[in-house]
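First comes one chain, alone, set out as C-alpha cells in the form predicted alone.
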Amino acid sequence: MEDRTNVLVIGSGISGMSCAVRCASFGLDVTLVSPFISERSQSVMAAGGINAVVEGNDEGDTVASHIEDTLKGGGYLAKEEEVRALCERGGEIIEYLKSIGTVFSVNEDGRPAKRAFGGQSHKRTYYCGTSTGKQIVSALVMEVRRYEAAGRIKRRLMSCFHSGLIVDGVCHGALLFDETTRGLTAVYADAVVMATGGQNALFGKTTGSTQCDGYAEGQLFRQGVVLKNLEFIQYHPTTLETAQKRMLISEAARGEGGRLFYVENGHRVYFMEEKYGEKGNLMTRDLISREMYLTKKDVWLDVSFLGEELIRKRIPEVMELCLKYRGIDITKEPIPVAPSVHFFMGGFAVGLHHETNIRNLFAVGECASIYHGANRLGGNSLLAAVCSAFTAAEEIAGRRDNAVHPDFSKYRDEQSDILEKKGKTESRFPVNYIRDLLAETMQNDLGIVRDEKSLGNGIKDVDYYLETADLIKYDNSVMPYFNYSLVGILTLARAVLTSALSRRESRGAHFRSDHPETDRDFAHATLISYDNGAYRTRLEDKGEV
C-alpha cells in the first residue's frame, strides 16, 4: 500500500464522497476537491430512490431480473458483464448506506418500503420519502468528516478542475484553479478520480445544477480522453417550469399512482394508459417524454385522487415544491408538466474498473458512461454512483505502481499565462452571452426528436462559438471559472452533436426522425476522440462511422 497512497477526487457529491471514503478505509490519503460544500452538490436533488434486489425478496424479484430490465431499458447497448457488476452489489450498497446512517422509509409492518419505477418488472426502489439523495449526502458527509479527523481525507473547497497532468498516456494529477487566489496549482497524485456529474450547462435550464457544466469532460477530451455515448441524453417527462429552472416532479409521483393526461374537447385523455395499458405511466422515461412531445398538447399529472393523507405521507416534497414555486395544491388540482433534460448517459468511456483510456485516470458517477446504455432506469443512478465509486477505489487500492511524477511547473506557468491573457480580453459580448446562445442551440437542435439538418445546424453554430471564444469579454462579476471554462464546454457540445449525427438510427433516448428505426448495425456504443481539432467517432468493437 505504501507505493500507492495519494488519490485526488474531483467532485464531492455522492459518487465523489463514496470514493473518497472507500479509499480512506483502505488506508489511502485522499484530497477531495470541489468548488462548494457537498450539501450544495446536485446529489441532494436525487429524489425518488435507489434500486436494489436484496436477499429474501418476498416479491419474487431477482438480480437477473434487475440486469435484464437495465439492459432492455438501455437498448442493449451496455455490456452484460458491466451491468451484472452493478446489479449484484445492490444489496451490499443498501446495507452500507444503512450502516452509515441513511434512514430508509418503512411500511406499516416495519419492513423497508419499495416503490415502482418506470421500466422495471418489480418494485425494487428503496427510498427516503422523496429526498433519498439528501439523506445519503448527509450520511456520507459525516463519514467524510470522520476520515478528515483521522487525517485520511483532506478537503479543498473553492477549487475547480482546470486540466489533467498527463504525459504519454498516464495521469499524474491535475491543475486546480483556486477561486480565492485566482491561481493555478499542480496537485500530484497516484490516481485521479473524476466525479464531476453531468453536462447541464450545455442546455441552460434543466432539472440539474449548473455546477455540473461538463467542462472537465470537454477539457480532458481535448487532452486525449475518449468519451462515450454522448448522444444519449435523458429527458425526464415530468418537470415543472419555474423562473430559475425546471423543477423535478419525481417519478415517485407516478410510482404511487399518478396519471398523465391532456385535455381534448373538454375531456381528459389518459394517453399513456390508452396506448400502453395500466402500466403506461411507468414506461421508460425516454418513451414517455417522446409520447408527450408528439401529443403537441399541454400535459398534466394528476395525483389528487390519492387523497391528502397519502400524498403528505408518500410524496410530501412534491406537494411542497408545487405549492412553493407555483401555488399549486396537488391534493386538489393537477400539475402542468413537460419533459426536460435530466440525466446524461454519456461521459467518460471507462472499463469494468472505471479507468479511462488514460492510465490512473478514473471516472465515477454520472460522468462515467458504462451501465445505462441508451437510457437510464429511474433508481439506477444512485446505485451506480456508489457502486462505481467503490469499484474505482478498490482498483486503486489494489495497485502498487511506482510512479515517478514529472515536473509540470512549466505547464502550470503556461496555463497561468493563458488565463491572464483571457482576463484582459475586451469585447461587448460577455461569456454569458455565448453560453446562453449555446443553450438555445442545444435545446433546439438536440431535442427529444432530432434529424440530420438540425444536428448539422447545431454543429455550425457551435463551431462559430468556438471561433469567437477567445475574443469575448470575461465578466469579473461572476466566479472566474465561469469564464475560463467556456472553450471546454463548447468542445464538449461539439462532441455531443457529432456523436448524435453519427448514430443514424433511433434507440433509447436518441430519436432521429430521419432514421426512426432501430438498426442492428448500430448495436454498439459510440466512442469519440479528439485529434488536433478533429472529432473522430467510431462504434465500440466495430470501427469508424
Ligand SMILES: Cc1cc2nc3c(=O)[nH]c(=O)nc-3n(C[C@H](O)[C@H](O)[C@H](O)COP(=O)(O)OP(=O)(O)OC[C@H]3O[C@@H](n4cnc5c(N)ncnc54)[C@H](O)[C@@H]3O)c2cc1C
The other form holds:
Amino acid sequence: MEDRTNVLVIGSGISGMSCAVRCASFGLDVTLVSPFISERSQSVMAAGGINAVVEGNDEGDTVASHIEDTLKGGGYLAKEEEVRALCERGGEIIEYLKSIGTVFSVNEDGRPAKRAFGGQSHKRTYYCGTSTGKQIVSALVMEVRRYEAAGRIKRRLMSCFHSGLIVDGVCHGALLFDETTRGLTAVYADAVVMATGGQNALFGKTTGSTQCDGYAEGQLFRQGVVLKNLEFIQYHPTTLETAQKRMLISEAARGEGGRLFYVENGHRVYFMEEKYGEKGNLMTRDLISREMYLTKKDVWLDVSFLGEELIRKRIPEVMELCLKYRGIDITKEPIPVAPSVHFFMGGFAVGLHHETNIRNLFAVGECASIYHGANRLGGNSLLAAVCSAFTAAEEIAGRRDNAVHPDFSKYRDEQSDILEKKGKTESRFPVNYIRDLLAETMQNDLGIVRDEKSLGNGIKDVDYYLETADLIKYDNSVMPYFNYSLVGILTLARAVLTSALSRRESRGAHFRSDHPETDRDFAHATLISYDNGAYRTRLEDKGEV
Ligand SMILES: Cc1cc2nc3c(=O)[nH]c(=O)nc-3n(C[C@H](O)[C@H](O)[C@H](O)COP(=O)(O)OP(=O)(O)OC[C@H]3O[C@@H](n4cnc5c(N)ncnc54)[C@H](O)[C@@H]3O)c2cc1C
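Form predicted alone done; form predicted in complex with the ligand now:
Up next: the whole complex, starting with the chain shown before.
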C-alpha cells in the first residue's frame, strides 16, 4: 500500500496538531498520524501553564529576562539566538491560543492571571486552572476538525511510525504500520515532521505517557539522524507514587507557596529555604531533585497552610489527585513526594528551522532538542511545542523542492517480510520481559546522580538486551508496534547512556558524582550519531570527546 501528501506529521499532541493546522492554513495537504486520538496524548497532562511575556501585560517583565532565565536555567548550553527565537514568539502564541478558544485564567480585576514557576525572575506562566494542556488540546482538536472538514488535514489513527524513507540524506516520507490492516504503508511526503514526544517508556514508571517511547528517535538514529543532549533528563522533584505511575504534583503547588520539608528529631526541616532562602522551594527542578536525593530522607510538600478556599481555587487538580489516588486531604496533611523522570531535554538535533541533518525531515515539540539546554524551565515546553510547530510549518510552506520521490516499494516489501517472519519466531524471551529489564537498568544506572561505573554497567546491560532482541518472540497478543519497536528503543537507550558517559562534568540535570564540577570545556551540546553499530559522540562546534 502507498499514499501521498505534502506534509506528513507524526504524533498528534500539541506540537503535532499545531504544525498540522499551521501547514493547512498555508494551503498544504497534511496527513496527521498517531496511534490514539489527541485527547489521549501526553499533552493533556500538562498542568501548570505556559510561559510568555506579552506586551502590555508584563508588569516589569521583559522578553530579555525570559531569554536570560531560560539560558541560565539550561546551564548556558542552548544558544542565545535559539532561545531568543522561542521567547520572542511568546506573546503571539498566547494570542493565537486565545483566538482558537483556549480560555486562560484571569485575576479578579479581569487581567490575565500568571503564576511563578521555578527559575523565573518574574511571574510569567499563563494558565487555565491546573488543566492548561487539556484546554489547549481541546482548542487545537477543534481547529484540526475544521481543516479536516475542508479536506486539508487527513487523520490516520491507529497508525504508528515504522521507519523513514530516506536516501542520500533526503527524506521522502515514512513507512507506517496500520494496526487495523496490520500492514505497512509507504506514505510519500515533501516534508516529514516528527512530533512524537518524550522517551518515557525507557524508564518504566514516570510522570508521563508510555505512548512516548522514543522509538522514532531510536529508529531514525539508526537511519543516520543525529541526536542531541540525550543525557539531560529532567527529574521533577514533586511526584506522588501510585500503582500505575508517578503522579505529578504540579510546580503550581510550590508557585502558590507550598513548602518542602523532611523530619529530623521530630521537627520539620525546611531544607530548601534553609539553604537557598525565600525562593528555595522554587529553585530549578534539577537542583531541588538533587537536594532531595542528597537528604536521603523522606520528603513532604505542605500546602495546607494556604487554606481550603485558596487550594480549591488555585490548585484543585492537585487536591483531587491526592484524594483520589492516595486518600490524602492536602488541606489538612502534607503530601509525600519524591523526584521522578519527567521531561527530556534531548532528542533530534535540529537547527533554527527545526530541520534535522536529513533534508525535509523536521522535528518539533518535546522530541526536538534545541531550546532547553541542560534543564528545562517549567512552562517553557508548551511554549516550545507551539513555537517549534509554527517555525517548521513556515519553513516547509516556503520550500520549493521538486517532489520527485524514488520508489520505496521494495523496501516496504522487505520490511513486511521481516515483520511476518518475526511474528513466527520461537523464543523464550517475550518483549515485555526485556522492556521491564531496560526500565530497571535505566532507573538504576541513569538516576539523578550518575558515575562512570553505573553508566558503564548500563551500557553493558543494554548491549546484552540488544543481542537478545534479535532472538525475541513477538507477542501476538499485543499491538505489533509493541514488538517491532523494541530494537529502536534499546538503541536509543544505548545512545542516552553513551552520551551521559561522554559528558565528564556536571551541568543542569546531568550530575556526575565522579565529575561534580561544571567544566567550561563542556559548555557545548552533545551530538551523537550511529555509524554501522558504533555510537559516536562529539561536542557541538568543538569535536570528538
Ligand atoms: C504530567 C506532566 C505535566 C506537564 N506540565 C507541563 C506544564 O505545565 N507546562 C509545560 O510547559 N510543560 C508541561 N509538561 C511537558 C509538556 O506537556 C510536553 O513537553 C508537551 O506537551 C509535549 O507535546 P508534544 O506534542 O511534543 O508531545 P506529546 O503530547 O507527548 O505527543 C506525542 C504524540 O506522538 C505520538 N507518538 C509517539 N510515538 C509514536 C509513533 N511511534 N508513531 C506514531 N505516533 C507516535 C503519541 O501518540 C502522541 O500523539 C508536562 C508533562 C507532564 C508529563
